[in-house]
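First, one chain by itself in structure tokens, the form predicted alone.
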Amino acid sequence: MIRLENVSFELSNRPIINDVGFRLEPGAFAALVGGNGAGKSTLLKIIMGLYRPARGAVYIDGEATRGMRVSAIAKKAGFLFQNPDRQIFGATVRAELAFGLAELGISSEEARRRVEGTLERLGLDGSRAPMSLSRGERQRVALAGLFARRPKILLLDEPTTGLDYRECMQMMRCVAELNEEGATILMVTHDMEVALDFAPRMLILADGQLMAQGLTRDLMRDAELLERASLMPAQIVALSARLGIAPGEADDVDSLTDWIAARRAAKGGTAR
């Protein structure tokens, strides 16, 4: 669980996040987003503990982080940056996955059966040198470190950068099956396709301020509030409103394509 009460924060002197407050349930996969200089990866850095807040209370797992060492929230939370180079040092990628299990006094017996499975499971080979790696194998890679260890809480700064969509689903579905498995999930994302397929929940952030939080599909048909805080909905959500169709009918590319078909049926056409 994630609770944030009246949050914020100031750098220099400049308020970034204004008074926040929202509270994310056991397993629950909510997106956070909003536009360039909203605060998105500052929030996740303050839950995280790498940013304190001036005013206000982060609770991981009920805990309040207040006082509590970053390592200590690591046992909780796993954070995955932006830049996966920013968090990679292994000499090998089995060495990579291993440090981290190692860190939590996992058991060497214990370390090895969960490397070699995350291994298999993510299908990454443990002798290659991570920055050998091209950027979306790396990226898996810092992913595999945090499946490996099975936090309760996974803080995930826009998983999908510089990946190209095949790098993408692969990336996501590993995403998915940890939610799955029951990992409570907040990622922060700047593409609302993505946002829509994977995160039944989303945040948004406007100036450091938390504008609306609701469920994705909805909140991406308010076309005035997404306007509000600089964003375009996906782009199966803003074709959906342009021929009228009513919100939870068609929320991706196969249901679209079976309202046409079931619209061409009823006008006696053929569908295609």
Second form
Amino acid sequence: MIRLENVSFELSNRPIINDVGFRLEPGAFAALVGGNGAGKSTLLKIIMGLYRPARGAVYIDGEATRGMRVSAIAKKAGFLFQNPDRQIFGATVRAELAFGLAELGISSEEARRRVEGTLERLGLDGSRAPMSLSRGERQRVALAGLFARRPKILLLDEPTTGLDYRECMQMMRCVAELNEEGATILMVTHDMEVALDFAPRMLILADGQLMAQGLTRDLMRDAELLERASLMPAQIVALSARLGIAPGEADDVDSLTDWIAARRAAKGGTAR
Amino acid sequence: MTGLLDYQPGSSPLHKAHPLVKLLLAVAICVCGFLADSIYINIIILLLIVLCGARCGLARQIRATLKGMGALCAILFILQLPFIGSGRVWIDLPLGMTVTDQGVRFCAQLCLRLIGATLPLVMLFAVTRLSDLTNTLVAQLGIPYRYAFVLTTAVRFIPVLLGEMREVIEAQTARGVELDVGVLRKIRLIPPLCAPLLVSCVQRMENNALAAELRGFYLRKRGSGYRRYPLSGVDYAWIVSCVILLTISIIL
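Let's compare: the form predicted alone is above, so bring in the form predicted together with its partner chain.
All chains and molecules follow, beginning with the one already shown.
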């Protein structure tokens, strides 16, 4: 569970985050969206304890993070950076995964078991050198590092940036699997399609303030709100809205096709 | 937030001076500090630098430099002091080492010289755009552009690399790496911190080199600079001041 209470943060006397509060229940999957410079990554780093808030409190798994070391928070929460190269240094993928576990003080026997399990599950070759992999594969290696640690909370900072469609889907399926296993996920993203497809909840941040929070499919329909936050809705939602379909009724290609087919059939046309 | 070596816009006389004059002034002050025999001259030079910097709105840079150099100088002072045996002995230390009046004076002057040599260079970068400095070096001193480019790029990269380092530290800390640990464990943490930094540096250098080449880096000639930097009467006055300063330091 993640809980923020009136969190504010300043950098060089400039307010970056202003009075932000929200709560994510265990097992929730939320997308944190907003324009560039809205404070999304900063907020994620505050939750991870990398930045300390000037005011307010952050609770991870019911425990206030004020005064907690980042290494203690890291036992409960994992952070995936936008650029995997910031954290990858191991000579092999296997060594890279094992490093994170060693830092958490996990026994070598258990670490070996987790590393091999993670490699198999994510389809990674443990003997490869991470720097010889593609950007998408390196991002998956970084995610695998989190996967092996099995944190209760995952904080993802634009995990799909720079990935092609196939890599993006591979990455998001891994994340979705972790969520299905009970991990609470907060994901910063600019990709509204990814947010709609994977995150049932959405938080909208603008100028360091939380503008709105709620169900992704509902917030995507609020064109004025999205406009103010410098966002565009997912195309399927925009199309559904123009067709006058109720929120949540046709938010993917299959359901929209069914809806159109049903309408055509009702009007006496041919349903394809 | 501007870094220590970043340009700080302003309208002070130093800001308005010709880039070459500012470079000359910085070098002259450094040389004066090392030429001066008297510690009082070093103190006066340092005070003048600080006053001049404060007048140019560089109080933050001066504070940060004094803080950083202060720690380094304190270490140098302590390490060097017991090994200078000449002069009147103030304190006898074990292993035949002593603290003498000349030792204190020598170490203090060394520290003042170091600070006096660093501050003008920090101020030079704070009141001069790197592009202006590069253009002047090329157009007026005839330094090949590639060397001037290397010099300015190296300076420009310092805050960039500091930013990269901060991000790498954040990334490793978020994995549970504890950096405030003993020396031996810190040595073990060198690869996780240095390898990503090295990779990002090489990537950045390659990208920058390609970008520069694609924009016609090797086509540039001595007169290619967009801006011209003529010397004004005030600039000549600055040059005369430099010569006077150097002469006084040599005489005293």
